[in-house]
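What follows is one chain in structure tokens, specifically the form predicted on its own.
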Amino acid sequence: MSSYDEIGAVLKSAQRIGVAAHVRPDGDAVGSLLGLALSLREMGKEVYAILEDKVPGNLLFMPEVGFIRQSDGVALDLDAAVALDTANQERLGDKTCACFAKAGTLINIDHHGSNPRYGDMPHVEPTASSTGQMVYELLKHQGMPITDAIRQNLYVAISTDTGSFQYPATSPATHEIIAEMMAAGLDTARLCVALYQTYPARRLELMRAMLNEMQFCSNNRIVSWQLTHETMVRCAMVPGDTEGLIDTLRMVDTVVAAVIFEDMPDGKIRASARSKDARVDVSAVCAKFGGGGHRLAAGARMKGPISAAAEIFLKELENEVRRID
């Protein structure tokens, strides 16, 4: 594994640098991307911050979010490229991979245990709370710029990927980083209002549909919901509207694992799984369908239709849950 010193040396010597994160970006992806890209820009680098997909609407409040551009599939003349929060290289997206094809060095910074350590310089820490935490540690360790905009973006990354500091991967170091950023003037209260208290009405409509349609199995230890195209249209859903809904399902006292199955535009089904018992490994279940992630949070893409995918996935998840009997 490449050290922060080795990665820092490459970034400091490079002039043209690409920074990207995974498809269907979440708070950790966007926050980590902006955090590193803005620091490199402060250093006078020529920086390309790119994503395969648009930034979801719920994250458009993030500072300098307009710095991110969508991948166009044209290879960039880069000295170095950085893949952030991306468990395997393919999840950067086809166009982003094409943009990075000529990069002199590919750096891979991630916290997913399933990451195969792709790229020329992988730095993977499965115990890290978030990629945002890793980016902060890199910037601090290497004496790279950390402005207020960078702090805001990295706070979003860390807060969202730790479930607002509830998940087991949240460590003393995680809280120390937040304390350091607050001491430097970071307004966490304002960011929390934007993140967790500013939802459009259509998201509440989605939540109502979820609560009406959720299904229990395995003696009420598993709860699932099938988010169909019909429901998306009825609720006028846009990307980002489902963020955090699965945590509501997981709140049920008897539940140890929750899954949301979602119809995708390409006909595939996206399964997003969460566990609140460390003995139930949802990443192992997702791996059976070509997916992966963390022990307590993972995902996979499956063949449709959604009802068939849900049936197959839930059988495997029930087998996993039975292990704790």
The other form holds:
Number of protein chains: 2
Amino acid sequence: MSSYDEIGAVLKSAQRIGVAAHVRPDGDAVGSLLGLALSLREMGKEVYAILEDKVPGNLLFMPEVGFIRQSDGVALDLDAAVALDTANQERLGDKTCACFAKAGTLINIDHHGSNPRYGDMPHVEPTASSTGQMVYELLKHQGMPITDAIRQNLYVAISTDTGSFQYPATSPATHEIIAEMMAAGLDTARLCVALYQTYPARRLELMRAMLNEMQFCSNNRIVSWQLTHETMVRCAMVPGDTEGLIDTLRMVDTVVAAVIFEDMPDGKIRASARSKDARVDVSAVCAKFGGGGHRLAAGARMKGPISAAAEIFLKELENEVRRID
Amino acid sequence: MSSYDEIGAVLKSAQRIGVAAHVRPDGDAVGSLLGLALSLREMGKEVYAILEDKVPGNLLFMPEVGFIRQSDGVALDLDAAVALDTANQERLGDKTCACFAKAGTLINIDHHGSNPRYGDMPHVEPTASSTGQMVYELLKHQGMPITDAIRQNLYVAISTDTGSFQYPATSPATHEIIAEMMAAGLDTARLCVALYQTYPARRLELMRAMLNEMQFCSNNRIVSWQLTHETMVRCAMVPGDTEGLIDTLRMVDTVVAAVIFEDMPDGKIRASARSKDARVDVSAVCAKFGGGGHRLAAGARMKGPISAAAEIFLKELENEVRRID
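Moving on from the form predicted on its own, please list the structure of the form predicted together with another copy of the chain.
Below, the chain from earlier opens the complete complex, with every other chain and molecule after it.
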């Protein structure tokens, strides 16, 4: 594993730098990407901030989000490339991998335990709350620029990936970083309004559909929902609308594991699973279907139709939940 | 206003001490009450931790919650009494006021701006995130005992009153205190599961009813819900079940103010209002009906029936929302 000193030295000596994060970007992907990219730009570097997919609508408020370009698949002439929050290189996306194909050095900064330490300079901290927290520590310890826009992006990364400081990976360092950023002028309440109180009304429609259609099994220890094309059309759903919906299902006291199945445009089914008990490893279940993630939060893409995918996934999940019997 | 030094001196010299918080106790009331009461007990004081109402079911996991007794209305022989998180003395409840009637010194520790600084030693900090945060600062600065049970109770107080660190009163000090308590061994993730992921299934029933019955007005800037006796019976609701439900209504982007009207057992209607815009002061609206609170979170008790209460309250709230036109 490469140290922040080693990574900092490479970034300081490089001039053309690419920065990317995983497909279907979430708050930690976009926030850590912008946090690092904006700092490098402040340093006078030629920075390419790229993502395979569009930034979802609910994150378009993030400062300088327009700096991110969608990957076009053409190899960039880069001294260094940084993959952020991306558990394996393929999760960057095909076009993004092509953009990075000729990079001099591939740096891999991530907090997913399943990360195989790919690239020339991997730095993986499975105990870090978020990749946003790791980027803050990198910038701070290497004396790299930290502007208000960078603080805002890193706050979004940390806040979303910790479920607003509730998940177990939240550490004293997480809170200390937020305190430091606030003391430097960061307005967190405004960001929280944008993040958590600015959903389109159709979000409540989706939630209503979920509450009407959710199904309990395994003695009410598993709750699941099948989000179909029909519901998406009826609610005029756009990507990002489902973010965090699963937390509402998780709330129930008897529930140990929650999973949402979602029809994808390509006919595949996305399964997003959460566990509330460290003994129940949803990443192991997702791995059986070619997916992965963390013990308590993981996902997989499955073959349709959605009802068949749900049936075989739930069978495996029920086996996993039996661990706590 | 009395300083923490002055309050600390009185508490240290007193032997028989009563501690109470407001009627219909929430996380900050119970958490700050237990935080201070347990510290005083550790100091060898004779402590009476009392509340007018029962601790709601969702907070019964709080450590040492059994130390709290419901007020019986009989005056206690006290050297000092402390009112916590209680915006005016009446909000302690009639029996609790009677219990405190013969107390030598009444200390008033609170963060509500509307607090008239009642009692012999008021200490009101409207910028504090929570009374729990104030109790932590008092204990720390006066060198009073801080055990793990105290940390857990103060965490619950701070986390619930800041909406998990999202509300504007969250400050660098708030995060620093959490970091300090975690460094001392506090397990916040376990508490968050108990606080935010341990709702009875009927909570989702209530949420479904809310999403089916919510009403928008004032150009979708106000959303409201009337929680009737019928719905409570149908969902087998118990006190505490509605805690935080309003946050789901607040989420919608067009919404500036949200209000839930609730049938009370005595025939009155409880209005709980939230604002998302500092220019829209819901405490001013509640004050017109004899209530109060903060600019962004306030409540009132009104005359029924619920539909009539909603109509006149919403008329006033619509006027308030017009401030931002």
